[in-house]
Amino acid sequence: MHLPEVDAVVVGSGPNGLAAAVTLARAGLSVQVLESQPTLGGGARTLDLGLAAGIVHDICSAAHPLALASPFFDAFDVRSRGVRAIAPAASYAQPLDDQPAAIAWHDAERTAEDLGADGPAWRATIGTLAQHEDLVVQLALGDKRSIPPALLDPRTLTAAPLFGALVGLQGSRAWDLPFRTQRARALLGGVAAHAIGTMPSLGLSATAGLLSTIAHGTGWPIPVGGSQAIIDALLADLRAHGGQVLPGHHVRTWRDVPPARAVLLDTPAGAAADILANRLPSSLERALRRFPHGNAAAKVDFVLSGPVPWRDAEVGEAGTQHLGGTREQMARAEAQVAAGRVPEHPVTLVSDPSVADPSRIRGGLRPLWAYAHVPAGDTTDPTEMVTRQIERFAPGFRDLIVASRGIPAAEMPAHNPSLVGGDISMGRVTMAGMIARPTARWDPYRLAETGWYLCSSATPPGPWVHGMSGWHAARRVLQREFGLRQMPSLSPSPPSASRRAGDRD
């Protein structure tokens, strides 16, 4: 098919390139956003898989900690565009064996209360820094090659180095520290798992700050009607603005691209060296295919008769739930996944979307999201591993499973190739892979001189749902390749003051 020539052509619509695409057209160039699969998001897909009537699934997140947080989704004001997203009275819960869960209730004093001994220890951490969640935002969504406007805050000088403390500690062995108590420890080491791999290290705490801080301050958002809501509202914007999208276009080379003056692609560091195979400097190309993909997730959705009968009940009030029983507990299984084994206990993670929107459940039937952690390209059907995973905290789990569906993590890609082996970080995260993602260059974005960009989580910032790794991008493009040092606005109305408070009901 032939394509006319256009300003800017970004392959891939998940939330990063639908971010670039926004940018762009808003500064007044001709877009096209080219997408391979039939469907339209990425990662944030909503889905009738058909395996109940009215009931829809979200293809890879369920909850969003970034969704409001986002300094891209701030500007770009979602809510005012008709997307709810409902921040639960809880954010996440990590339920134990044999003691009480630990539960990150959305009120940080709420949850030191909970933690006892440990209390004033997480009021002292996370607590703090969720009074400063601005600055760890900026600090963990940034380009890594610039500094973040918050850190010239004078109110921040105690907040960046307690955040840098808190990192240093909990991916080190001093890990215990500052925490003493099993409950606590868990409630941070669950929240760190949300990035595949060994634990402890650089790169899961930094996500651990970051997500528990979030989880204190905007929530945990999840989306009413699904993920798809913020995909909807990227894509309408885009086209209000004369973006052009289309689906069913697969680009297997450069050749499958029409012309244009940049072209952006939201894939994998290989699939972009593929891609310009032969056109880039040999040693770039190197660069991109040796880039190390991550360890996998294996999904399954399940179609429920009721909510989950967690032992501890308090547990069905956040909007996901970290299951794998006590971080040391969770620092073996994921050793034996990087050591390319299939855990009997893998780390877990589920979400019933439902708790924070019921127009989910349909004739008293509701979806339930779950991710286990295996080794990267695994082909085991993670449905019945799962099933024992969540009925070892929610006894009767299984009777309530009406219909099920398990994908593999060697399958993942089929619906987002993306997903290379199941890696849904698109890339290894690791401290030093945060900022060298995907290669140690100045400009991690450009491929070299040939007007074509990167703009995938295989940059900075890396994975989840933020758009900031487009928006990095599409403000490159929009200074070199059309000399435009203005960023377009991003809203479509007057900023308003209580846009980052979140919803709740």
Ligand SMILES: Cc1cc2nc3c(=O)[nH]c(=O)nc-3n(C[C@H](O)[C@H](O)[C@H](O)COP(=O)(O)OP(=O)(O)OC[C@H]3O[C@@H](n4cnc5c(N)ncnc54)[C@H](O)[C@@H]3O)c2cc1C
Given for the second form:
Amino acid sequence: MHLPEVDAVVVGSGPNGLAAAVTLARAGLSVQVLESQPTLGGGARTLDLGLAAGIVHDICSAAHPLALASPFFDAFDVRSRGVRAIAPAASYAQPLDDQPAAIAWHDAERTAEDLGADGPAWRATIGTLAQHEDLVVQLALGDKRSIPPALLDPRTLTAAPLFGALVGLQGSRAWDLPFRTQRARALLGGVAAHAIGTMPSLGLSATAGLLSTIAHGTGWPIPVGGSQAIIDALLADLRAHGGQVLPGHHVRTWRDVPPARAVLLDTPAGAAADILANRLPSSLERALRRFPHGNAAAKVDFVLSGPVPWRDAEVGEAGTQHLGGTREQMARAEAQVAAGRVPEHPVTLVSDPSVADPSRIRGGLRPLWAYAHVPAGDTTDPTEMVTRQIERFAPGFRDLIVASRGIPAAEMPAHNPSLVGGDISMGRVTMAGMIARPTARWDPYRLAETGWYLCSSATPPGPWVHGMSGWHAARRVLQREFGLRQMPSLSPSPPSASRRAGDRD
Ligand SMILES: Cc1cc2nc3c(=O)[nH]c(=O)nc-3n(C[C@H](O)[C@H](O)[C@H](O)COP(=O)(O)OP(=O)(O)OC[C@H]3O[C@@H](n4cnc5c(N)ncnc54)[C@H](O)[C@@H]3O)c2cc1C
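Moving from the form predicted on its own to the form predicted in complex with the named molecule:
Whole complex next, starting from this chain.
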């Protein structure tokens, strides 16, 4: 197919690709997005899988702490664009076998009260950080090459060392500190395990610090109608500013991309090396290919005839459940995954979106989203192991299953080529990797002299739906390739109000 010449091409329509495309189009550039799949949105799509009439499923992301807290989406003002995102009363829950579940309520104080002996420690650490959510979010989601504005605010001076200390302790063998009870340790361990990896480690403890802070601030909102609502808002803005989006266009080599002054790849690092084979400095090409992938998720989408019958009813008030038992049990399961074995009781994440959004229930049926941590490339159908893990904390669950679809890790790339081997983070989540992904360079976004950039979660700040990698990359493109010093506004406004790229300072 012959594609017309444009100012900028974005390869991939995931949240980062669209964040980049919107930023560029807002600056007045002509922008084209090429997407390999027939559907748009990458890891934030909501699809009808044909399991039950009217029931739609979030095939990747479901809960959106970072989309709502992210500086990109804040500037884009996603809520004022018709995206209704509702934070459940409890952000996440950690059911346990032989004691009451631990629950991270949206309300930090209620959480601390429920945690008993560890209430004061939770209040002093996570509770305090939640009061400085802006700082924690800016530290975690920045490009790691500039000073987050909140760090210069004297009111946040104590929060940064507190965040550092929490991440340091929880990421080391001193991770018993400062919490004394199994319940508090498991509550934090479950949220750390989001990053899939060895416990304890700094990559996982930074994840826990960030996500648990937001749990008591913004909360863990679920968009009404599904994650696709976020993508649809980005697409509407992009199209309103002249952007073109072409689904079903898989880019294998640079020759598949029309001539453009800038090309931004919302792809894994290895795919970028393939697309630009022999056109990159050989050391960079080697480094991109070497950037290690993490272990995997194997997804199960269920249709249920009723709510999950959690043994501990309060668990059902959370938008996300972390199933794995105690911190030690989860650490064992993650160690087995790291050793290449499928655990008998894998760490499993579960979300019933109708807890926040009852419109997801149709004809008495509801979707349930779940995935288990398994080794990269594993071929096991996860349906039975996920069902068993839910039954462990919700006896009778099996009887509610009306339909299900399990996707082994090895098959995850079939609906998104960026999920290499089932890796949902486009690379192993480590502290060094968050700063220097995919390689240790001052500008991790720029690939080549000729205007090629990486804008996916393979660049800082890394995984999750926040749009920040796309935004960081696009701002560099505007400065370096188009000479813009003033960045475009992203707030909802008529297209005519946007600056043209030619209007240079
Ligand atoms: C099962 C699962 C559950 C998750 N749960 C959550 C959650 O609850 N909350 C959260 O915040 N995050 C979650 N995530 C992570 C989140 O989805 C990703 O971090 C996020 O989508 C990354 O955005 P991205 O734009 O970098 O990449 P992606 O969303 O992966 O988008 C990349 C896009 O590029 C396209 N593409 C790739 N290669 C090519 C090519 N060569 N040519 C053309 N197009 C190409 C892909 O098809 C895809 O559309 C989850 C992920 C998975 C898989």
